[in-house]
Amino acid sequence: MNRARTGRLGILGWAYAGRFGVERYAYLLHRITGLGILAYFLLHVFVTSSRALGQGAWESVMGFLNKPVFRFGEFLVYVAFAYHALNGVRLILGELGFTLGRPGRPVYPYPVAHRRQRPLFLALMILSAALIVAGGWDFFVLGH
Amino acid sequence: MREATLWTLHLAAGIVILVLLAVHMGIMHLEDILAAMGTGYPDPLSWTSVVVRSKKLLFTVAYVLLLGTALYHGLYGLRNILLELNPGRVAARVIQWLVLALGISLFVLGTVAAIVAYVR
């Protein structure tokens, strides 16, 4: 039996289960960035809690993390945040009904909510790209 | 709690995080750009900067609020992703309790650290 028909494609179904619009790939990226940010965040709570142990503990932890590989990882978290936050704005607006449009007669070509909110999606992605460029400039050019 | 309530809290937490994390990312990662615009707030990871922020009540309250909302939002999302993969009944219960225990213990750790850094 076709596995897509059972509704149990599992993780593979996130990426492909038929013809997807761009929003479906936005959803996939939203999940991946969400899981990545969560993994970082759980460790981040431990790392930053070391400030309660005083200057020595804080500076030894920060010294350990001051390596190019961790700096690059931090930048990836920043990129994931810029995407997840702005795509999340679109999702919440949609969830609350703002981007769905008014109900109307189904006259061809049918008005589709996805098409209606796509300019918003595009605007948010441009904003997200701008934030990523600004962050990359701060991370790698200005050098902190 | 009803699933619909948990989901609404997930959205509400997302909005709180959007505001607080934007400030956090600005302070931590756009610091040179902001400093060039005249905030006078470079090197946010130095011990001196950490102490300055830790001693402010507003920062401490914001830390704890961001900690709670981010843990809830992230772990609820993780739980949804895991439950969506159709685990068995026992596995689903284990996932729920593990996620809850992880969230509560990290919240306690982070809050204690924020309070210790504030009062010291």
Second form
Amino acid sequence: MNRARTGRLGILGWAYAGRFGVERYAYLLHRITGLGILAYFLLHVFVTSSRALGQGAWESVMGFLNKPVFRFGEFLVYVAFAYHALNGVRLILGELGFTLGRPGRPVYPYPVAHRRQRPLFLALMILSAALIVAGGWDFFVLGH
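Previous: the form predicted in complex with the partner chain; requested now: the form predicted alone:
Next up is only this chain, free of partner chains and other molecules.
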């Protein structure tokens, strides 16, 4: 029997679970950015804890992290945060029922998703893109 039919796709189910839609890609990107933010948080705790080893250890770690590749990594964390936060707002609004319609017979394609959820998704992704461009301008052009 096909793995998709049995529901045992595992981590491959994040990317492919049968039908594709914008929401599926948003779900996959939400997971990836969440894991990226978690990895950054763990690295941040590690770097910050080097301060407890003394001034020399702290300056050594900070000197190592003062390279362009880590600067670009900081920008990627910012991009992940901007996307993850705004997509999280969309998910919270959905969980609270603001983007759901009245209960009814589910007939594909689901019109409620197209009329209510997709415009909200597009608006938040445009806002996310605007934040990413503004952040990129601040990171790379202004150099803050």
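For clarity, every value in this text was computed on a predicted model and none was experimentally measured. Only the largest set of C-alpha atoms that superpose within 1.5 Å between the two forms is called the rigid core. Positions refer to the first chain, counted from 1.
(Q) On a rigid core superposition, would residue 119 pass a 2 Å threshold for CA movement between these two forms? (A) It does not reach a 2 Å shift.
Q. With the core lined up, does the C-alpha of residue 62 move 2 Å or more between these two forms?
A. Shift at residue 62: 2 Å or more after core fit.
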